[in-house]
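The form predicted alone is given below as one chain in structure tokens.
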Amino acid sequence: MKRAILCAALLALAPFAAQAQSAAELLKASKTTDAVLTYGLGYDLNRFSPLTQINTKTVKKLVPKWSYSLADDQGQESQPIVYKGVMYVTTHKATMALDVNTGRQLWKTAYDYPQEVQRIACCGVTNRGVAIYEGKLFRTTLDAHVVAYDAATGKELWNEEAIPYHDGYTMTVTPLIADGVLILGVSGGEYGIRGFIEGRDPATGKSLWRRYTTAAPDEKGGDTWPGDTAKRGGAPAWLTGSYDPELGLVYWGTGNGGPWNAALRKGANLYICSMLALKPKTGELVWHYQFTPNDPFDYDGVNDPVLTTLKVDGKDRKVLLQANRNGYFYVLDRTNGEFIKGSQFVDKLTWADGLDPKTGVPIRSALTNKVLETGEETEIWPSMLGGKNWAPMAYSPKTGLAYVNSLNMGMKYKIAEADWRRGVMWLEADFAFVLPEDGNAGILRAIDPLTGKSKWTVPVGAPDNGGVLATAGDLVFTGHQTGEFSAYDASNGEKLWSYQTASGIEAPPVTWNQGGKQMVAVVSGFGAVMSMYVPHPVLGTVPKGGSVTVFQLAD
């Protein structure tokens, strides 16, 4: 049963409710300063704000304005949406509307799902936020439903099951509205699922198209899978893509092959660990680029596809940037998927000996060949969490740098046999994390996209998995697993300000202008994948408990 919990003064608070929001507004989201309209602060996922009121000189005056308890102790990864004085934020089980000036709850709608679903949430019980469009909010749920709410009241408008969860499917992704279509993808790559991306009608929730992300034997690319292995081949699509309205293309990454033991599915395994360029109206695949063929180590290709223009060999090119889990930073031509450049961005990488300079295909190392051929335990860098995990990066067109929360961890990895069972994790491998000797498992980096070189680095100790925000005020904001929310000088990485929130931060911050004041907000709440698997000593000291904190400059 789904139930709506509306605050008693709802009618009195109706003036705060969002008006209908249009496609035209979404197209301008990256330049809009008085709202946060999309995941990533714009279709390009740059997570860059042109606001300058909070800058390197004024940031020391930044103070908390209000804080709101999410009343939830799971990991919090939601990015707030802000529109006409209302903030919308989610947990795994509720959606909330808050007055941005006071933090007062306007409405809260809870969602009930079977508790058994939490058992198949491989990497944390969480949700990453809502999309807003034409007066409606859209979110996904852990039991693989898609739900629409009235943005003014929180009333459920429609609820559609995307796919039964029993086979291991879940949903944590923030939906994307592109060309009037609601687009989303599934999680569950560790359970022998067949991943997919789909488009739905925002008005009714009805499915318009579905693009499976593993190629069946009778489809193009089907010959890259042995037998019928594509049926349980993984390739989840659990992070939100980007959209280029001029080209009419949505870019969406796909995840790991299933099971992890790549020897069981010899071949490239299209379209795992790939970037797909799709037409939003139909789901038609226009081009694809595969980062890690026959993915051996859970090197998902889902990380945020950031869109910008770079000068390459003296010519401006429309590019797509991605800091991939496999430890390489990619620059692709987003008009056709052509490989332009790929560079190692992590300090230690042993699974490959580089990339083919023409195609970008990784050259597997002797260590990787050894573990796949013998199954023996072998130390591999980076770990299965990657050189960068899900935490969204930021790209500043002002500095030309990408700001990335990178990971500095390896793993001891070996093959282990296991039969597929419905709804049971199916890896065919065992692993144990290897931490660096200095304990700095997380490093904030300012990366030159065309070289992969870091202009500056900030070791942060425990591995961070929260997003990054860059601003025209020459600042980089990010949160740490310790709960510290910090601002750094975008030019040199100097820490200029910090504030201790109530719990660890695993969500991306946002900023906007509210009545002449620049605001910054971040969701806090420790949990999810890091707390479940990483044995870093600092992580055992972090309290749980979700909250939202909003900051502004002191008068």
Second form
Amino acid sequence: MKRAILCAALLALAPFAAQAQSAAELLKASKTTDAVLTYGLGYDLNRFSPLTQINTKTVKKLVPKWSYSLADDQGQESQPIVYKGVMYVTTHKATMALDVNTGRQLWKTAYDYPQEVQRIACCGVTNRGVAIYEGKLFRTTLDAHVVAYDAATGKELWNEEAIPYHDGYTMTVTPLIADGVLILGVSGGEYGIRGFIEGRDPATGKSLWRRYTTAAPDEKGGDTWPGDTAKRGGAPAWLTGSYDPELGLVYWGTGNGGPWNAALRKGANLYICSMLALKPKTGELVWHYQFTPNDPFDYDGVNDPVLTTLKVDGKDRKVLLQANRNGYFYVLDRTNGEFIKGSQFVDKLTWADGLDPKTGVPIRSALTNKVLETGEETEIWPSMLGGKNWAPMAYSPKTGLAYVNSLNMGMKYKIAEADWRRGVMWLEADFAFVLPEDGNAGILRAIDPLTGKSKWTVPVGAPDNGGVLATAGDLVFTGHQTGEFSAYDASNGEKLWSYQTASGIEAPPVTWNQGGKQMVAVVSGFGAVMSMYVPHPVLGTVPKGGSVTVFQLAD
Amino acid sequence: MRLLAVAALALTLAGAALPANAKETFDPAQIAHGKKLFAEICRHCHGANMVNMGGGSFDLRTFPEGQRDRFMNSVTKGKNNMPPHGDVLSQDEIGDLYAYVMGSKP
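What I would like now is the form predicted in complex with the partner chain, since the data block earlier showed the form predicted alone; can you produce it?
Whole complex next, starting from this chain.
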């Protein structure tokens, strides 16, 4: 079923043989500028590049160098990986290697999966990209397999089913390589799954450990679920975590409880909507922090856990930052999971009356209590897509600000009866979007992590969901649903440059230095969650079609 | 056969074509059940209340009258990017979905 489409002639021309891509290199990924080695531009997921050639003064000379067709009409969320002059990029149905100098395809390997799997993808048929390690590429697939390819040829090296998709599982996550272990998590929180995070041997694909993200009745935390509700309790783990090699911990977020109707699973429901700190070699849970206990609103806690050091009350703290779906921006002590600060970062938030200042436990609003008690339709902000969805943020240590594609939408939410059936969407709730009067469902924000306050905001109209890149050139790059790819001044949000790509952008941009020239790349391709659910007028006007475009300064 | 278009059915059986202006009619209970199934199983691709957001798929509000077999077939076996559902839905349930799609048109 899986066939490699290889072009021998092109391969012969390919200037680069198989290369090792070592653990030592990965450890330096966030300082490395001549490659894009990991998801998030480094284990800390800062999405910050120290490069300055393209900066607030030169950016107006930024021009496209080449573009490449992904030959696919689904939503494209792949973050390119770049190593020794080769770019690796994915769609749901193929993995590709491109020569970064010419944009030409070196190899393309197709991946076929049963069509019925697409009905399990709640939020779009997509893939978020590869991990690279020791000359191999690793990716996940919509039918919940994990596959390794030879980075030089695209030849499949192994292919392991993580779990049968028939039970409602899919995978779109970019794997993480930490301490020599390949780590990934599953999607499917809307399909009655029991979520998990898994460690595999990159050499063979064999599973080394699996950590289920809902606590079974006989496990610690099992008493936070009534009966056997943990069995289908959700807590998917569908976005890539971060890694602190010094502390030896991987940080990985978990998603919503299932079904959405939280009255059916009274209790905190560990470990839904949480941040987990795990040992990469064993999957041992070292600490956890739960953002939204007993979540009824699909407020996943999976968003990117960004690692940095902040001065808190005069003391340097090793922190983890997260702009959570629930509308609060969290600062946690990543050595022990202690809550340091949580502040509202969206304009409108009605599901809670705030967080307990000591513990961060949310204080449910009367509206939330009402909807859970009566099941009646109630307007709740933010919507089930959150104050920020998957779009990874960037954190600039230079400005101390987090740059976020924030969302500004509410929903009319009510409880709706439904029957569980294997592998089929199961919410026990219904929702309809409420758009803001001014039409600005998307707002780019520069957020101070310790106050949640925005230093500047740029209203963008349609709800952007692609992710942000910040650079030491004082620039912030992000793509829009309209297909525009823009650069803003990191200090004040002034738009300095823009280019219209072929479709809407749902993927995070990257930058690197190619032989003395700073390059910027972004994948374009409208689709996925916003296109499926949000009745924003702009979204209906965007053409489909996946592509990658690479930019550099004009000579 | 839970289709209530008895008169039309009789005409068809008698060898006469369905009059161009004849609308199929459906049991409200079927429509209600179809609506529930739609929200659970179809909505994420075809839009809430069949209002397609643009990035989605076939606009079901435009599904032509009188093509029940095509509907049953496409939903059971799939068609192009439309995934098959025959393994998770019974033919009765797909009939209820048909009732919802056709019976709740404006």
